[in-house]
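Take a look at this single chain, the form predicted alone, given in structure tokens.
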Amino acid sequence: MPDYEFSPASGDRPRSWISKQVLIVLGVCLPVILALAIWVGVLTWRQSSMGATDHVSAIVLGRCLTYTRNMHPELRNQDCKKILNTFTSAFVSKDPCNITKEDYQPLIDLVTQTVPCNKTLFWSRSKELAHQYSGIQKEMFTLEDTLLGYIADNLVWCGDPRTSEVKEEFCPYRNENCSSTATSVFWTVVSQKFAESACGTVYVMLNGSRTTAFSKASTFGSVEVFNLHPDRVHTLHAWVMHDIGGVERDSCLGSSIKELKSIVNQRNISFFCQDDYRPARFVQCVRHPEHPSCSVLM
């Protein structure tokens, strides 16, 4: 049998050299791959979480004292420390995704405040304008102009079963896997109470620059309008406001407002609607005095 000797073909390299190249590539790429995996993991976690407000307890207590001592001294008898303790007891040391309405019931029972008849103003997708309007028309009350709404406005909070402290880091977003967060349940409960307490003629400010001014998925459309008591509320006035210079996508003649009218009428409550309610339009025009739509008002 002939004794053949095979030599590496031109361009070939010994196996040991190839192994070294593989190790070098892995050494360079592996840290990058690991870093990318960690970054994706952190991003996914952050997308399912939102920043909790730092020092929530101190903010709530401070706001309560400001509201009851300076803004509404007629509520001076409200015990702000007790209100704070009752508020935090609703969610501290509990699963942040499994808060119930009953958890907040002691707080609802504790805080007593009466909004005068004919002075309740709801809003949906028009928070800033509604607050600007109620800030000028001091006798009007949005939910955030009440004590409970004021102390919690724009805050995010939650607890953790592993600690007895208010969580100062991240709280879960409300989603299909976490539908009962401490913050969302609070607003559902106080919104329901706000609507149940309304009387006389009530008002709602809606955003006609949105595709649908009224949405049954909003807090007003899913909670507040269905908790107006016909024996206490006889009329709902809707104000469909449009952004200055913006597109008018919906109006009092639109299908969403017709749906709202149907819901209200079925509850034996009268319904009226007005596009760009003049006093609220004046508030909008403060920032846009030169706009043609504002010049007409002058």
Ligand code: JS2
Second form
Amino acid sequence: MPDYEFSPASGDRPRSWISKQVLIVLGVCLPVILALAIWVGVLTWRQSSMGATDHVSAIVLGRCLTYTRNMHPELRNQDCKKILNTFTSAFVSKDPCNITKEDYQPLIDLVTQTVPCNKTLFWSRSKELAHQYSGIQKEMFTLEDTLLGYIADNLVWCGDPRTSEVKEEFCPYRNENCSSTATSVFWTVVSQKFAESACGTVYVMLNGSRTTAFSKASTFGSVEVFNLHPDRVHTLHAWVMHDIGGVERDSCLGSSIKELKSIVNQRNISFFCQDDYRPARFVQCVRHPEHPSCSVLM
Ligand code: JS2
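Let's see the other form, the form predicted together with the ligand, since the form predicted alone is already up.
Up next: the whole complex, starting with the chain shown before.
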């Protein structure tokens, strides 16, 4: 078979040339497509999970000792090792999407701390300012100023049925397919206990620079308000704070506060509301002394 090649007339190319082009294109595209698929896969997985806090057990134990040995020595008899084991037993080796309130009951029963009457400060969408305020008004307690809130603040944790270890890498995000995560159930349980143990006049710091300062969907609006005991709590004071230089989207005259007032009054608890409660405004103004809404205070 003479091996002669036709010189290609303009336009039609020999098959081998085309197959080479195809191979080159495939050679280039396939890895790109594969990389894209892997990247999307990782992204979706990342979206369904979030980083668990590294060394949660060590952090919880350390915070417990710091809190009970030098911040609140009156609690020095609390057994921090037992608190840690009781905390982790609530979620290790369990389905991280089906943790129950009962799982945390042994921890709630173990840690006994009473907040003095008239010293409970709730917050909603104003965590930083509430903590700055209670950091100055040291007799006031947010949940994170109590032992259980302090040991877990800003941590993420979960377990896994396949291991008795506390997960170090990723934990499932709380969403419709995974509604009862170890972290979210913990905050619901300790928020409920924090509200149940409140007495006298209690306070809530709300954010009037958000569309609705009060939301029934929030932990404060769905758990804490409904676990205040009217025979122990006679008054709720709301402070609607606005960001310095921020927009005033809601206030004590707003519809969301009217809703809060009616819920609280229906529970036979008196309700008062102040916009930009002055002492908390002072705390905000420490960081913005030049702002006109602060210079008037000086
Ligand atoms: C703290 C966390 C975390 O009154 C406050 C506190 O007592 C708190 O437990 O619940 C109230 C705030 O929750 P709310 O009203 O839903 O306000 P938010 O600004 O939307 O806060 C959402 C987070 C509340 C529960 N929570 N609290 N430290 O690390 C933490 N993680 C979660 N999920």
